[in-house]
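A single chain comes next, written as C-alpha cells; it is the form predicted on its own.
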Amino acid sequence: MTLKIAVVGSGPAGFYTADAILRSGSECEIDIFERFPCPFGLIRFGVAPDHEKTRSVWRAFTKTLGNESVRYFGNITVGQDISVDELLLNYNAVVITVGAGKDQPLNIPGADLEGVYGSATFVNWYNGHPDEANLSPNLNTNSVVVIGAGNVAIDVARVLLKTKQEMANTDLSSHAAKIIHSSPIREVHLVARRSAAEAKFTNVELREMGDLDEADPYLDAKVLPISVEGEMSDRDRRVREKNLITLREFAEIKEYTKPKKLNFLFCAQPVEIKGTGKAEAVIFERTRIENGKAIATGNRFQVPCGIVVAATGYRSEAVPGVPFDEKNGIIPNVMGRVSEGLYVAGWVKRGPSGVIGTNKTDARETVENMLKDLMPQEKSGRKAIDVLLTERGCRVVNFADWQKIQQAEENAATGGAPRAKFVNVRDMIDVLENSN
C-alpha cells in the first residue's frame, strides 16, 4: 500500500520531514503544500542576505521536490483553501511544519510607537517577504537600537552597517535596499539583557562585526566576564569562550577611523521605549548576573534612536483545526504526534531554537513515530485533493511553475546578485501567465 502524506510548510522542517519519509524505503506519495507560489520559507525569508552559503540548502530540497514520489503545492493556504480536516480525510497523515514566523510581543510601554519593529517582520521586509512588501520603514535617522544577542540581531545589525557595495552581491530586496542605503544612520546599539560571556552569537558571525568596510566595534572591556561559568555542552562553552575573545579583540581596539559603529552593550533590559508618536529613545536598566539570573538593579540609562528592532523571540501561529498552546506558542505535541493520523515537526513543534539542520533530526523522530503508528488504509491523497482546489478555483503553481519563477529571478538579477527577488505574490503569478 502507498502511504499518502501531506506536508503543510515549505521550510526546512517540511523538507527534512519529507527527505526522512523517502529515506525510510516506505512506499509513499509526498505532497507539499505551502501557502505563497515559492518554497523554502526561513530559507528564502529568515537568512541573511549576505549569507548565501547558508542559504544554499535549497539545493538539496530542490532535490527532494524533483523526487517523482514528491508534489508541491504551492499558493495553497491550509485553512483557508483546503482545512486540515480535508486533508486528514485524504492523507494517511498530515504533518505540519508551519516553522515559527511571528514575533514575540515586547511588553514594555511604548513597544507601540512608529519605529518599533520585532526583528521577524523587519527581517522578512528586507528580505522580500510579500506580507511585509509594504512595511516601509522609516530610517531618517542616525541611531538604531537592536535588542538581543544572538545571530538574528547580529543579522540586522549588519545589513544596516554595511554599504552598498558590500550588500552587492546579495538578494537584499530593491525596497529595502533602497532605503536602508539612502539612510544615515551612523550608530546601531546592539543591547543584551545577559552578559557577554552568556550571548547566542556563533563566533563566525560576531568576528564579521571586525571586518565592515565602515563601521568599527565598539565596547567597554570593563563590562567583559573573566570567563564562562554555569554547567553547558562542551561545544556552547568553546562557542561563548571564542565570543569572549573576539570581544576582547573589539574592545582593545584604540583608533576608531571608520564613520560608522556599533556599539554593543550587555546586562541591560529595556524598560521603556519614549518619543511622541515615534520611538525616540529607549530607557534600559542595567542588570547582574546571581545565580544564572539576571537581576534589576534599578541604575537606568537613555540611548536616542530613531528605530528599534527587537530580536527577543519568535513564535508559531495557530492552523486552522490544529490544537494550539497559546502560551508556549506551539502544537501540543508528545514526540511530534498530535492526534490521530496528525504530527507536528520544526519550529512548531519544539519552539524556535537550534539552527537550521537542527530540523534534520527532530523530523527524523516525528518520521519514526508516524510509521509506527500508520496502519494500512486505502487513501485518496492528490487525487482527491485535485479535484477540491480545481472546484474552488485555486491557482496551484507545482514544482516546474515555480521553476519558472526562480529562474526569472535569477534572469532579472543584476551585478553578481544571485537572483532579484518577487516580493508580490501577483507578480510570481504573472510570470507564470505570461510564459504560456
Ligand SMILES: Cc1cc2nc3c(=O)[nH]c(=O)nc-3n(C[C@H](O)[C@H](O)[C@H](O)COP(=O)(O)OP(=O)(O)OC[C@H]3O[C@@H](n4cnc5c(N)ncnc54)[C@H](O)[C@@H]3O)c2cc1C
Second form
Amino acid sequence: MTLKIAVVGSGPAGFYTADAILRSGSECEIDIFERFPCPFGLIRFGVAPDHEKTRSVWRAFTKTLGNESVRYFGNITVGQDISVDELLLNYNAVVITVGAGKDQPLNIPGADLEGVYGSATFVNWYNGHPDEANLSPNLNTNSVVVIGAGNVAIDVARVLLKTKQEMANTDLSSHAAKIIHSSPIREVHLVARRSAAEAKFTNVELREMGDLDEADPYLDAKVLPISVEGEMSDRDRRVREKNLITLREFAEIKEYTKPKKLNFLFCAQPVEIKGTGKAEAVIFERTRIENGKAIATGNRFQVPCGIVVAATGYRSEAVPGVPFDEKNGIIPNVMGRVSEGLYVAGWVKRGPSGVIGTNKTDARETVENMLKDLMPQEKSGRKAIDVLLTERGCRVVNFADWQKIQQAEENAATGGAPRAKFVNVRDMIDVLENSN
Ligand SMILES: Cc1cc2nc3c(=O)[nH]c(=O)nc-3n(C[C@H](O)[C@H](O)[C@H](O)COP(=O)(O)OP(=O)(O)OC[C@H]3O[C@@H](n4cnc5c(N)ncnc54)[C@H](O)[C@@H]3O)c2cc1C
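Beyond the form predicted on its own, can we have the form predicted together with this ligand?
Full complex below, order starting with the chain above.
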C-alpha cells in the first residue's frame, strides 16, 4: 500500500519531514502544501540576506521537491483553500509544519506607535515577504534601537549598518535596499535585558560586527562580566565564553574611525516607548542579574531613536481545525503526535527556537512515531485534492511552475545579487500566465 502523506508548510521542518519519510524506504506519496507560490519558509524570508551560504540549503530542499514521490502544492493555504479535515480524510497522515511567523507582542506603553516593529515584520520586509511588501518604514532617522540579544537582533543591526556595496551581492530586496541605503542612520543601539554573558548570539555572527566597513562596535568594558556563571551545557558555556572574549575586544577598541556605531547595551529592559504619533525614544530600566534572573533596579535612562525593532520572539498562529496552545504558542503534541492521523514538526511543534538543522532531528522524531502508528488504509490522496482545488478555482503552483518563477527571479538579478525577488504573489503568478 502506498502511504499518502500531506505536509503543511514548506520550511525546513516540512522538507526534513518529507526527507525522513523518503529515507524510511516506505512506498509513499508526499504532498507539500505551501501558502505562497515560493517554497522554503524562513530560508527565504528569515535568514539574513547577506548569509547566502546558510540560505543555500534551498538547493537540497529543491532536490526533495524534484523527487518523483513528492508533489508541491504551492499557493495553497491550508485552513482556507482546503481544510485540515479534508486532508485527514484523504491522506494517511497530515504533518503540520507551519512555523512561527508572527511577532510576540512587545507589551509596553508606546509599542503601538508608528516606527515600532517586531523583528518578524521588519525582517520579512527586507527579505521581500509578500505580507510586508508595503511596510515602507520611515528610516529617516540617525538612531535605531534594536531590542534583543540573539542572532535575529544582530542580523537586523548588521543589515541596517552595512553599506550599499557590502549588500550588493546579497538577497536584500530592492524595495528595502532603496530605503535602507538612503537613510541617515548613524547609530544602532542593540539592547539586551540580561548581561553580556547571557547573550544568545552565535560567535561567528557576533564577530562579524567587528568587520563592518562603516560601523564600529562600541561597548563599555565595565559592563562585561569576568566569567560565565551558572549551570549550562559545555557547548553553551563555550559559546558564551567566546562571546565575552569578542565583546572584550570590541570594548578595547581605542579609536573609533568609522562614521557609524553599533552600541551594545546590556542589563537594560524597555519600559516605555515615547513619542508624539511616532517613536522618538525608548525608556529603559537597568537590571541586575540575581540567581539567573534579571531584576529591575528602578534606574531609568532614555535612548533617542526614530525606529525600534523588537527582536524579542516569534509565535505561531493557530491553523483552523487543529488544537492550539495559546499560552505556549504551539500545537500541543507528544513527540510530534497531535491526534489520530495528525502530526506536527518544527517551530510550531516545539516553539520558535533552534537553527535550521534542529528541525531535522525534530522532524525525524515525528516521522518515526508517525510510521509506527499508521495502519494500512487506502486513501485517495492527491487525486481527490486535485478535484477539490480545481472545483474551488485555486491556482496551484507546482514544482515546474516554481522553477519558472525562480528562473525569472534569477534572470532579473542585477549587480551580483543572486536574484531579484518578487514581493507579491500576483507578480509570481503573472510569470506563469505570461509564459503560457
Ligand atoms: C530572522 C531569522 C533568521 C534566522 N537565521 C537563521 C540562520 O542564519 N541559521 C539557521 O540555522 N537558522 C536560522 N533561523 C532559524 C530557522 O529559520 C528556523 O529554525 C526554521 O526556519 C524553522 O522551520 P519551520 O519549517 O518550522 O518554519 P518556517 O521556516 O517558518 O516554515 C513554515 C512554512 O509554512 C508555511 N505556512 C504557514 N501557514 C501555512 C498554511 N496555513 N498553509 C500552508 N502553508 C503555511 C509558511 O509560509 C512557511 O513557508 C532564523 C530564524 C529567523 C526568524
